[in-house]
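The chain below stands alone and is given in structure tokens; this is the form predicted alone.
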Amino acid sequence: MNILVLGSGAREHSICWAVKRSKKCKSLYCIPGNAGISEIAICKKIDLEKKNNLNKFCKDKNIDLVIIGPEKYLENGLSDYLRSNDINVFGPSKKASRLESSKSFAKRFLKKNYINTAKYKEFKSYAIAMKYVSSAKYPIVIKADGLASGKGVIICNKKKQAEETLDLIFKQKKFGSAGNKIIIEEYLNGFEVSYFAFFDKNGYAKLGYALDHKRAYDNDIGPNTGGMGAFCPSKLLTRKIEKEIEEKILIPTFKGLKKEKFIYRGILFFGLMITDSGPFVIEYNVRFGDPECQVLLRNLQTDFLKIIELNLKDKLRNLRIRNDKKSVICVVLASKGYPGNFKKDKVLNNLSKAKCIKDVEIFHAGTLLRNNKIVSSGGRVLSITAKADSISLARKLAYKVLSIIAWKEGFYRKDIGQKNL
């Protein structure tokens, strides 16, 4: 087969090296890529607003499959696009991508499927959200409507952080128009996990799941990103929660898709809060998650390629998937100022002695290729993931290898894996 995969982050890399161990793979390409995709895949800067020029492309080198990454190309209906001109997609149709671009329409699928999920309220008005926050009782969850790249989530434990955060989303315009509508919804307490299953028109066939670390700095302090580590397993996550997740979750998720008659065929990333009364979903998302992607498919043992094959043919049902049992973690290397401002161009030296050492694969995220020498572009930079019989093991190789990169120019978290075991 011939693949494409569209984007240019850590999870795309990580797409890319699952598609590349797939006896099923002929040729790999990726627009627009990076420096380490560059090493596995021919990548080429193709402007993907322009759909023909991806039509064309695609029909010029036979692809047989296009495995969409970033969450902004399915609500542009990349995916419909493709499909209409006859080229495989591995990713759910604009209509059901929805449920990622726009959190309302979520939680009214959420509410209409009796899914558990926070109590909320949707705002348009500045004036009436703030007349709402005098009086709610705290702490309290604020969201951006629309797509706000993992950063329009703020949580507000006084009155006071409220107002200032309805002011940086109304007036300041901090997440554009995807803050244009807001939802507030009541705190739950519990702990958070990455929940991940492939769906079709007939079934679901179940990944796994992975716990992100959403702050910037260690001891969950700081402002939100899009993920600075992730691990699995965790020993929280118990048998019987897993079993309530699929029965109170996922079937009820699938069986409103198909009432919806949703076109998904892709992954479904289900953000859950675990409580004392069970599994509540935060949000769904229509892709992999960044950095969760990246552990899930270091542990992964059933083709890639084969599960999208099924899913692209509604044959999910009668698969399962089969994973390595080992642990596994991802610690994000990050420009220094991330996810503020940040520099650009800082050269990383040490890469080829870090990628040397067994059971650590490394995924680039902003990275380029600059008179034959890698460059940081982008707030996240390096994904470092390392594989072992635990997690403390697997800490001790991720930490091993950022100790050898040594960047000065970036900052990573050094808490990655201690939180819920």
Ligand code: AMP
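The structure displayed is predicted, hence computed values, not measured ones. Between two forms, the rigid core is defined as the largest C-alpha subset superposing within 1.5 Å. Residue numbers count along the first chain shown, from 1. Compared with the form predicted together with ligand AMP:
Core-superposed comparison between these two forms: the Cα of K344 travels less than 2 Å.
In the core-superposed comparison between these two forms, the C-alpha atom of M273 has shifted by less than 2 angstroms. After superposition on the rigid core, displacement of the C-alpha of Y126 between these two forms amounts to 2 Å or more.
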Contents of the next structure:
Amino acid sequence: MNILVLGSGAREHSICWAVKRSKKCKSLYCIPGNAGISEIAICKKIDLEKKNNLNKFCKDKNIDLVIIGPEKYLENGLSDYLRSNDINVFGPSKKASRLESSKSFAKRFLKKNYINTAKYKEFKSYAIAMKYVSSAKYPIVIKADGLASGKGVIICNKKKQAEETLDLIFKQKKFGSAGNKIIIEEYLNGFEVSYFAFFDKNGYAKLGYALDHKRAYDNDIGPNTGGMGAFCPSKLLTRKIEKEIEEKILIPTFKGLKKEKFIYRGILFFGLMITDSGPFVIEYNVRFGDPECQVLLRNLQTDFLKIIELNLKDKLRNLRIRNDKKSVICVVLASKGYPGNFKKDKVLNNLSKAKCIKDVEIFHAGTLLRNNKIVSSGGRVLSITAKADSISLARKLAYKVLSIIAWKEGFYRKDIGQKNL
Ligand code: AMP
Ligand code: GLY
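So the form predicted alone is up there; where is the form predicted together with ligand AMP?
Let us now look at the entire complex, which starts with that chain.
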């Protein structure tokens, strides 16, 4: 098969890595890709806003399958466009993508299908929302309805903070039109799990879970980020909880997708809070998580392209995905200043030495080649992904690699995977 992957993060690098390991892969392209991806795929720069350019590229290169990484392309309807041009796509339709692109849409879906989620209210008016927060029980969680690059969720411990947040969203338009509508929901206590399953018209196949680290600094301090590290498995997630996730969340979600007649062919990512009263859905994402994907694909035994082929034929139902029983940890190396302002074009040395360490894969995110040197070009720069017999051994490996890279322009969390020990 000739495969095209869309995206430029470490998530997409790990997707390319998994595709490349499949015997079914003949040639691999990536738009736009990064310095790491260009070592295993042919990277092209094509403006994806101009959809017909992409169609032409797919026809010219005889692309058999397009794998869409980031949600923005799904929200733009790229999967529908490619399907309407007879190109196979891994990724849900624009309509189904609203499960991620509109929080109120996802909440209504959850409620309609009796799936546990935090109690909430929707608001379009600043005045009515201000009145509500004046008598709410704190903490509360305020969320912009639309996509806000993971920054649209604010946990408010006090009334004053809630009022300031409403001002930011409604008056100062911090999230632009994504904040025209908001939801306010109750705060859930527990631990978070990112759970993943492939879905099609007739069923689903479970991939597994990983625990993410969203805050920028050790001990879950600092601003929220796209994710600073992840690991699996975790002792926290017992078989009993996994069973509950399947019964109370996966099955009703599948039935709900069917009722809505959504075209869902792709991965569905459940952001869960495991509370004392069981698992609750915090959010749906209609794509792989980053850095969770890097962790999960390293343990995947079943041929990745075989899963996707079955997914596109609506034949997932009878598939049991096999994973290695190993522990995997991913530590993100980010530019100093991320998720705020950071410098670019900083040279990364020592990568060829670091790459030699056994059982470690270095997936690139914000990197590019300049004058034969790899330089940084984004906030999250590398995903160091180590695999071993236990989380503590995997941790040792990942941190050893980071000490070899010794990038003075960057930082990383030292406590990834520690909540498992
Ligand atoms: P979201 O973008 O909806 O995943 O929210 C970002 C982060 O905010 C989540 O990963 C949680 O850490 C936190 N969060 C969101 N909703 C809630 C909630 N109802 N209770 C507690 N924490 C929440
Ligand atoms: N790591 C969380 C996400 O990809 O949204």
